[in-house]
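Quick heads-up: it's one chain on its own, the form predicted alone, in structure tokens.
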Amino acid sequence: MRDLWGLMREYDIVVVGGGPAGCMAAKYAAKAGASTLIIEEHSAIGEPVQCAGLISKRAIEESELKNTGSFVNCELKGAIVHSQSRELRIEAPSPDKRAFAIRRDIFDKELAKAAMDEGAELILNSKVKHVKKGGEREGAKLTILAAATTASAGVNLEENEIKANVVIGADGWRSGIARMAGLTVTKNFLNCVQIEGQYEIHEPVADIFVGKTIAPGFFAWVIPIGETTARIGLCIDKRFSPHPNPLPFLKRILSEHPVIAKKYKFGTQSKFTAGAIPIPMERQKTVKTENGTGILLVGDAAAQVKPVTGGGVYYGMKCGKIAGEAAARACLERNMELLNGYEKRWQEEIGAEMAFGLKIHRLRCVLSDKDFDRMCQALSKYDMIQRITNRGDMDYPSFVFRELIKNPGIIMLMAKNIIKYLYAERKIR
């Protein structure tokens, strides 16, 4: 790692972001050839954690990391789902699709040291101000103006030049580059909040809590990461729900809810996150290029991720590597229009999971109370449960929902929301 001062002033590829994303497009960019450089404007990667923490084995090894005990905090067997008057209990048919609470602090760290191994630079304490195209001296190059976020980075405050053909922002949710670039991916989020602290922990699953009285618009979670620890949290949709804020609805249900205010003790709060999480639109660009030069996004910059969970780390690791291996390639090869092919293979791995994911986020912002009992009820025939327990998939849940939706009874349901999915519909666009 170096400060601003003890970097080459230019570098194939800039990727502003070091986290899942940022680190896995860095990594493969350096191993195909191109000199790599991340920009990162915390102080250390992975902090703050604005995350539940909660991944497949399928994106531990899209992560390629090979020391899993380093992060792994504990692994998770199924998933018990909690309407106001029922239970759905899903197990993980096979060590294969089951989850893993990790340490994401320590995880994004050893992503970013994977990056570095390939050959990429690092620099933390310092945020992107601008991206403005270089003069006619500097040919076709970008020019990033960063600065060092604190005096403690042991630099001069004042902006610093670096140039580069390629930019690939990865710096989250309020994504400056996308702003920069006049890239628009999203205009709405989940509000989130979570909390960790002492629970009673029976058995190692993962519980959902669902209903509007909950989390308006989205869910609860409680996920164990110890024999006697777990994360609380939940999210909201804000266009759905009577209060803007999520913390009131995390109050409510850790003192009054009759299952987590029973297990968790209350005053043991060890940690407290917040964040967003981008509900993405259903026509998106997330590719820029002018005069030879280009703009990349990539993970919730770009806003991929899956609107049924929220989950993004194993989206933003796949589409990281393709922007990586584009962005590589159209350096050396000095042809920008080979970024668009970044765009058309994200698209083909994961935009109809998205598309399909957005139609179920649709659906759940309009469902009451009564209506969640009623799903739970009709999915907790025997068979039903059966198919959700072969087919589900948590990096790929339009699998298991298809065949939800030919059950009689979600039939019925989603005939009865029409008229408020509808409307949903076009408050969601």
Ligand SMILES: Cc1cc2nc3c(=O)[nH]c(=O)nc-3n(C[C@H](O)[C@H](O)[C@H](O)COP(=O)(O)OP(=O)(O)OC[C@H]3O[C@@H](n4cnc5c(N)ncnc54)[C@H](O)[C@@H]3O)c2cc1C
The other form holds:
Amino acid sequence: MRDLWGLMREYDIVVVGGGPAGCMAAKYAAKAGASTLIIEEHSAIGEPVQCAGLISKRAIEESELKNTGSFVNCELKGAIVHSQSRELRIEAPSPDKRAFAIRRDIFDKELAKAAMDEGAELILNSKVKHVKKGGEREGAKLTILAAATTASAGVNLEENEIKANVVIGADGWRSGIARMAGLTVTKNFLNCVQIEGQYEIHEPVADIFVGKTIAPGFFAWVIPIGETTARIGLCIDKRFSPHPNPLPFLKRILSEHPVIAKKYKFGTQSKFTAGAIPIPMERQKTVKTENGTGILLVGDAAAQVKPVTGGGVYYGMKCGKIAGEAAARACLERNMELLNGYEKRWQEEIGAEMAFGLKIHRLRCVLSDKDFDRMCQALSKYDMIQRITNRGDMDYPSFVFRELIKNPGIIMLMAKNIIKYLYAERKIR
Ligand SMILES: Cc1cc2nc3c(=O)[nH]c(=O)nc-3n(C[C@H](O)[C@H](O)[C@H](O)COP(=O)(O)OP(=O)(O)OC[C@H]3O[C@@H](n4cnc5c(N)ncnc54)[C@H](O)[C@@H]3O)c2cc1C
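And the form predicted in complex with the ligand, for comparison with the form predicted alone?
Every component of the complex follows; first up is the chain already shown.
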């Protein structure tokens, strides 16, 4: 790890942001032989945490991390979906389908270490302020202007210049790189809040609470992270909420919700976090090539998120690998056109799932609390729940909803909501 003074000044690839997407992109770029630098604005990788830390076994495998004991809080054997007056229990049929609550601060650090083990370099406390096209004298290079974010790191606070052929914007939902490159990925976001607190836990399952009055346009969650502690949070889609601030909704469920308020030990709140999750758009442009240079977006910066669950860690790592490989090839073969293969490949991998997820998100936004009850009722029929638990998947949830729309009760419900849904289509686009 170096500070801005100890740096080489030219790299094949600069990755902006040391989250899961950026670390994985850097790992795969370095592994393929490209000189790679990660620039992270915070003083430590993975901090501050803005995540509930719920990921699948498949996502853990995707991370390629072996020392899982260092970051897993606990293994969850299923989920209970609570609507206003119903409960739907979904149990993982085999250990392979289980989910895990993880510590993102440690997980992200391990990912960064794995990238460095492959040869990527990392600087902390440095914020990328600008990416400029190279002038005549620089040849086909981008100039990255980065400034130290803290004086205590012992580096100057002036802007430092680094040159690269490819910049990978892995800088999260607020992506400045997307803005600088003129790549508009999405303008819609879920607003989220979460705390950790003491909670009465009877079994290792995630509780999901749906309903317009609980979390309009999304859901609330309680995720056990120990025997008596849980992460409690929610997201809202502000286009379907009476106000854009999710905090009053959280305060309300903590003090009034018939299940949560009973189990949460009031006043034990710690680790408050607020953040946002991008809602993807149907057409996303995540690559820009110009004069022998290229910019790619990955992870939240590219809105590579599951619209149904808001999870972005698995897709971010998956697309990070594709981005790192494509960027390294483009640099080593001096052919920036190869970068376009990145967009094609990630779309092939997750594009259809994201598009279907977006439709489900639109439907959820217009459902009333009574509709959610009907939905839970329809899903809880024995054969339906069997099919869901056997074939359903938190990384590829479209199967569940494809099953759902074959159910006569759900077809009626959708028919009833069709005008509202079409209106949501317009509003959400
Ligand atoms: C409340 C909440 C709960 C969530 N729960 C889950 C969950 O349970 N499971 C799940 O899979 N997903 C969850 N997510 C989503 C998940 O956190 C993100 O999808 C994931 O972190 C995206 O990874 P990333 O690498 O793209 O971006 P990030 O993890 O956001 O990393 C981006 C990095 O870029 C750095 N950066 C930004 N700008 C600059 C700059 N100019 N210069 C240098 N560095 C910069 C930031 O400091 C940051 O470290 C949740 C999100 C929220 C808000």
